[in-house]
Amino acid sequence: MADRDVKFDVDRIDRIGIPEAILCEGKSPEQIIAGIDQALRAASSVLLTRLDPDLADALSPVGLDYDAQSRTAIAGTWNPPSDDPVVAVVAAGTSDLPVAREAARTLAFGGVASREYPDVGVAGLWRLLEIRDELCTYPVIIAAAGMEGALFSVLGGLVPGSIVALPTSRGYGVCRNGEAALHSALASCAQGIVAVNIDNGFGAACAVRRILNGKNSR
């Protein structure tokens, strides 16, 4: 019956370069396993994102690869990225790192090397400007900030490569459980920043997986 629930998309890969992941929340361990299997039948490996570490326990004998702070697995065969990061995943502070790495596992999953570059929010802004020089060396950048989201702003008025703005759910109050990082990124003067949806780590690696496939196309 499961089976019946899932028809997962094997030809994405084809037509936009980017396959088709599982996103687990929501679903059953049938259901989940379902996805898995048709996935499997055309790829050796597929990307699981919002698996919960309890469900994740119900998954075990699938044998996954899982990572319970970015709540992403991964089922089959895969060998991860060993050339030099192309991609830097900048994290405002420590709470946002779970959703920042959801990113870093998701380009890791599609062959993108990346670094992370955790708590170097701009209340503390020596800390920005202690990497700038190296961060301007990366064509693509990742930002995940939640509260009011200034390190969109500042960063977009730091470096010249492209700026992925990762809003997400940290704080409190008028945070409004990411809103207000997400109207700080749209509303931003720095020129040129895209943004992903509130805590859309696996959306904003696919976005610079897009970016990335545009310039080696060319």
The other form holds:
There are 8 protein chains.
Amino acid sequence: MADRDVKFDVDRIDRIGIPEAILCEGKSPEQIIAGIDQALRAASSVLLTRLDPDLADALSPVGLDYDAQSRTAIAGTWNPPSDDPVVAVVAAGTSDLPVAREAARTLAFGGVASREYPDVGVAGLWRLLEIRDELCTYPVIIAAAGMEGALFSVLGGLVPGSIVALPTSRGYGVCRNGEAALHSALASCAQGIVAVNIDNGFGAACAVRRILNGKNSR
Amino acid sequence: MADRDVKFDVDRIDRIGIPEAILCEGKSPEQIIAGIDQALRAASSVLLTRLDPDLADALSPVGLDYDAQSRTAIAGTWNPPSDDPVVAVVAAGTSDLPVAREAARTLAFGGVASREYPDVGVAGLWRLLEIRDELCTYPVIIAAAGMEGALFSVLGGLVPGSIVALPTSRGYGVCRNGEAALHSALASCAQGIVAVNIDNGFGAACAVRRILNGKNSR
Amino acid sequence: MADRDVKFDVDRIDRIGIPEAILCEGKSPEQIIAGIDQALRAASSVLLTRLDPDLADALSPVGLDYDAQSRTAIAGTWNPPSDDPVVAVVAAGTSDLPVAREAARTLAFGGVASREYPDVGVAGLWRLLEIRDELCTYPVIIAAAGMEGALFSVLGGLVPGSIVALPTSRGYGVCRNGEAALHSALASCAQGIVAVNIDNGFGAACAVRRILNGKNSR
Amino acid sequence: MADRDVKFDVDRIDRIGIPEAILCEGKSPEQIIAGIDQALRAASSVLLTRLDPDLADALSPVGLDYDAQSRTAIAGTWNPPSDDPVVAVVAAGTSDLPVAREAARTLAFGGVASREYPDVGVAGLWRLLEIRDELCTYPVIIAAAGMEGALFSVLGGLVPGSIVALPTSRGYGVCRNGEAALHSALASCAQGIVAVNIDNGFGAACAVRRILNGKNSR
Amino acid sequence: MADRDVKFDVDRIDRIGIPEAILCEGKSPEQIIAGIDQALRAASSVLLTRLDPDLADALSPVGLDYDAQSRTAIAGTWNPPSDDPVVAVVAAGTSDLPVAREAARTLAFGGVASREYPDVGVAGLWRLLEIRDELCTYPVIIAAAGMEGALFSVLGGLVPGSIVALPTSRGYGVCRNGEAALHSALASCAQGIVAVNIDNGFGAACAVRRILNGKNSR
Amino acid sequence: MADRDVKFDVDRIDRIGIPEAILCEGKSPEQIIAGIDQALRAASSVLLTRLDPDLADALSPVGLDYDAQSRTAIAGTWNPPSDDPVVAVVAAGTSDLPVAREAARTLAFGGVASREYPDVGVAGLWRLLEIRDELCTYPVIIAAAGMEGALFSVLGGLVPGSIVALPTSRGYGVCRNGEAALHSALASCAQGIVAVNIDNGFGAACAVRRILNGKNSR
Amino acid sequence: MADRDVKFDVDRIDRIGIPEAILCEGKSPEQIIAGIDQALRAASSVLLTRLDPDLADALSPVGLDYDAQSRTAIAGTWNPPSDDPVVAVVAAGTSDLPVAREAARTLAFGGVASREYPDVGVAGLWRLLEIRDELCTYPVIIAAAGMEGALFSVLGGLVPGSIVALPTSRGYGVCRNGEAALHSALASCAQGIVAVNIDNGFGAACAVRRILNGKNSR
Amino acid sequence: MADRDVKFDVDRIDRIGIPEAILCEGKSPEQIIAGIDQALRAASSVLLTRLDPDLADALSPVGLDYDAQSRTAIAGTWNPPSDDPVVAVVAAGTSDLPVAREAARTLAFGGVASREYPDVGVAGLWRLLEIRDELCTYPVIIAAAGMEGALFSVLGGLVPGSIVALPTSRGYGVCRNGEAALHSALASCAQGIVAVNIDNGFGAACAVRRILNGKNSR
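Previous: the form predicted on its own; requested now: the form predicted together with another copy of the chain:
Now the full complex is given, and it begins with the chain already shown.
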């Protein structure tokens, strides 16, 4: 009966080059399983996001490749991408890593290798400056930062590639669950930075896939 | 003396592949002229944004290519790009055009040709569906929309390329000067949409340039 | 003693054609029972909303027809309506269903049959377009959506009947517990959409009853 | 050339039973004239909203039936509806009338007669109670109120028909340009009230047309 | 040692005619006991507010007259006031009672008798109208309401005495934890309504005491 | 015809002991004149508030006693109250005076004498402390303050009478047009302070009249 | 008579080491002149802030040293400080200069010399890095920035002295008149940054004077 | 592996005179231990903040000097400063003490002695006035206050030293988790008050260290 609650969009991969994923928050185990079933009828694997450990336990009979830190899982069979990274995932602080890794896992699920550069907040500017040349070689960078999000602007003045700002809800008081970081990304004095929703590592990775989709057109 | 107030970042083009521009809002004519002088010492032309007609008049002795609708001007000598568009600029309503054209002018100043698709709001969905195949050929689309910004999500489900959501301040009441449209872009159920600040046509174009910068790397 | 805390409005059905219901949130079991008693003295049944499972357990001696997903219960005797639906209840995503079902249950309690169309979010537009003709036959549609709420506007451009937008608190970050979806409904570029409070499935159903109340007047 | 900026949705009347109108705010006179031209090629008349007096003067060669208070105009030929009202338009205060009249004019343009009940704010409750029986005969009421919007709830407890709450930006301080009134409509303790955007008299009227559209279906 | 953390303002009763009370939220049991000790050295009793049941249990050795619904307690010896009420405490809904009773208990502690009128929300207007004459005899009324707070305005048009609006956090969505009700009180079309903070039953009672303080001056 | 737009509530004085006044903002001169006419048919005078100088000029044929600073006028015949003040009107800064004087004029129109204590902000605490004894003799004080509104709390710890906090929109940045001052009044650590809407001098005076109304009851 | 509206706090200089200034916004010319008179009776000069050019013209008979860019004036006789700066005033962009100069003028009026470093936004990081060693020699730096305010954090990681963040209202959209910059200052990942209100150059200078006041104590 | 997640900025003490600390919120025990290890390789001790008791228990093998009230810990060896305080830490209420003590502990870790003045809220003004002379001897005061934060302004009018306002999240309703107190600090009518983020006792202490850093320069 839960099957009637779900209409997995199996053709999405054909339309936009990225498959639908299953956002687990707010769904019952039965509904998630129905989604997995519908997805696996059309493809060999499907990505699950925002899957809390308790819910992952409830789903364990299905057989998932679950990663607790990023709260992502993959159902079905898949192979991680090669070691040659085409995307950099930069994180301002250690506590931004869960969100950054949701992005990295989503990229990996789509066959895109990435490399992580953790804890490079601007209060210790040297940490960012010493990897600047390396960062300049990437066509696209995902930058995860909470608190005031100053990382986005500094990065924007240093590298020529695309910068997908991924604000996180890290911080308290005026951080307002990531709103301060989001506003810093959007109001940046550095040109051409784009943003996704707070804590939306999945969306940041999808944005990267769209950019890579377009590399061979026109 | 105004020259001391301004430090035009002439090397930005070398660092990030996009030159600094002069945001005219909040500057005096003398300060803008100082910026133009510094810029033209290092390059053949410079872009001015958010230049209101009155201020443009005050600057007319400098010799500007001024466009009133987009409030942009170019000082120095430049040539518009060829007719072959690599970017689509989609606008939900007629009153989103000033912002959309700031994006198009910024692209043109950077040598990037674009094509405009005006008045394709989702209340008349056929207007968007009939250009869908054409839109699918672009590596990147700038989508300008105010009010509720539903265009972003519908577009996101239809095309594979990058979508840079450009929310505009069009609308009243709960639109809150573009905040409702911005939130629709960021909270979109369609995957991988990215956003720039409200009314920031210049920033949307710079984001596109970063994407195009990266097309030949890695 | 709890009986003195409650003044159930038994005449409401006569005044406005819809009976009062008991909103359980914030009430003690004793107060809820007092409300049920007062209601059943004047009518054969009464609807309870926002009744959490624990509280429902505490009330089980009363004898309730409880539905956990919608958190609604009916005390007293009642008969569900016939199978012939006069209202469509459309939901953008699977996790909007609890709120959608609160609406459907409230309609059913009032003798109004409805039909549910789940998981028709605009990121997979075909899901909505393939039921468009069917939706056009309804005089009124309840549309439940969280996140960015783009469903409201797309629906508004496709069907002639009344559209009661029911924003849900599904989503995170800029969704702000349903505020983004609510603003999308109110700022819609599609004409004549009306909205109820976030997660207020009960209110959406009551609005439908008012519309149906009016069908035979003037 | 402005003609290319506009794509008037001439088929909307066939799809949803309400024609597109021209929202003048943010458009140039040339763009508005282009819209009128496109509209009148398909229909005998078109409605213009949010048309300020200065802009109306600039458009006077077109020949408009302009109403300054509601800032609406009609281009082309039309006939007002009969005197027999099917909709009540209730206004809490005298300064809510411009918005209320935008609703009434929009209804009239669509052939729907309405009757206005001005200045019936709840601080003088007798003004509302003495027309209660009359209001109960309408299938639908548009209620315009700014400030705290208590009118919506009181009305909701008194009449059985549909109530379209039309919050206005009247008031200062915590009124926040109509947000307090809007929230009162949405959070109302009275059941089944629906709301449109602040100051959106046009939208309230379109909502009524959708309700009337549905009167003869199913 | 906790005694050094607290400086109970024992002279407040002399300065402003109302004693300090102990707000328990955010204090440790030791700090609360230190406050009680300091207070009882100067007076025969002291009021505790926002005292949750668990914390009340921890304090039970002190000997408290605890009321769970209002989360208030009195330490020391006291006598409730006579039965002759000088203040009316009106509540819009049953779930506003905890806050209303905090006000009533605070009044009683100060020797002021009050009478409670529960569940008189404006959706059933007759409940309020039938007690109107009685309410007109009070010099001051405390009105507790959550949701949209329309009660404040209706009451304000009916009675001549002081109305202290006491918004509560009851409701969801746009209620924003009582902000909608608070704004309704402040933006009321009825004249001369005053408001205290959301859920601040204690403050409403203190405001009443100030009013009664002034009855015999000038 | 404007007469139909207005329904002056002539009986309000009998119901609540305070007459209706005419809020001029958002009304046309014709509508204001209609209101004056209706009011003067039932009483000898009527108060007008928020009357800007230009509008006052347009109304000059009516014969008004106009005060530009408080933007109030009185139509008809009236006599100012005696010199013996029963209310203190305290203002934190010189620029709070327009709002404070709206309160004083409203009191005077109602026959209540008040005395003004200007420029007593807490940054120069001695200014307040040196009038403390005098302020303690008043049954009620209106305190007008913008910026951070600290005056409300300091006053609240010093005097026993009623304190009606009248936040003003004076200030910039985080003052948010008076919201910071309003929140200070409502969140005050001093007990029993009540607040009216930002810049609502009229409302503060009406609240005082309600308090004075109640002095002789019960 | 305006003299009664003003109570200039002539002893403030003795209490806190900084004299009161006259905030001109919201005051009449007569009130400002009264303030100047009271101030000059006790001291040789007084500072005026937020004095718009038109108002400055109206005050010209008084004899002011007026600076249009910072909207400050000094009445009476004074001498600028020596050339040896003890404070650095850093500005992220050219349009932050008016606010930065209000700070510098306030410092100069108090006898404190400062040096201005304009247009050092982090998008061109070299501009800041090349003055880093010089900035490290100052005990205190005022940093003025609008937009996203990333300057505050970068500076905070580079220099050991006090950093008074002075957010400005420069920017649009999510900048929200300086709120984004303010939040960046407060949520900064760099340690020990303090903030003043948006556009409050005067307050930033006073904070510096407090810091300098304390240099010789304890 | 957690060691790769962390890049402790060991040189910060040399650059800005304050060492990096470990903000524990959002980090795993392994990541915190990795941070401690990196820190202790370069220095004899490191400060941990926002360390909840459960997490402190999990870290107990490391050997921490843990203080539960302030949720701070020190790893490594350290000596508290002498008894001679150079900083005053003032708290408006008892429940502001946890935040105030985070500041005091951070100062102590840095070798700066402070003295605490608890429960001096302005509702009992004498508590503050009786310590005024003592407070005037400090070069810098940290003032912790929640609710409406009036303490900041009163203090600002009484003492000449630096005042670092430390807003706390104490309070409910319009306090909005400390926003009301923060706004009071920033909008203060008292000159030269500076603010840090809500509940940021650590940041307040670091600001003091910057001020003390600067005492011997220039």
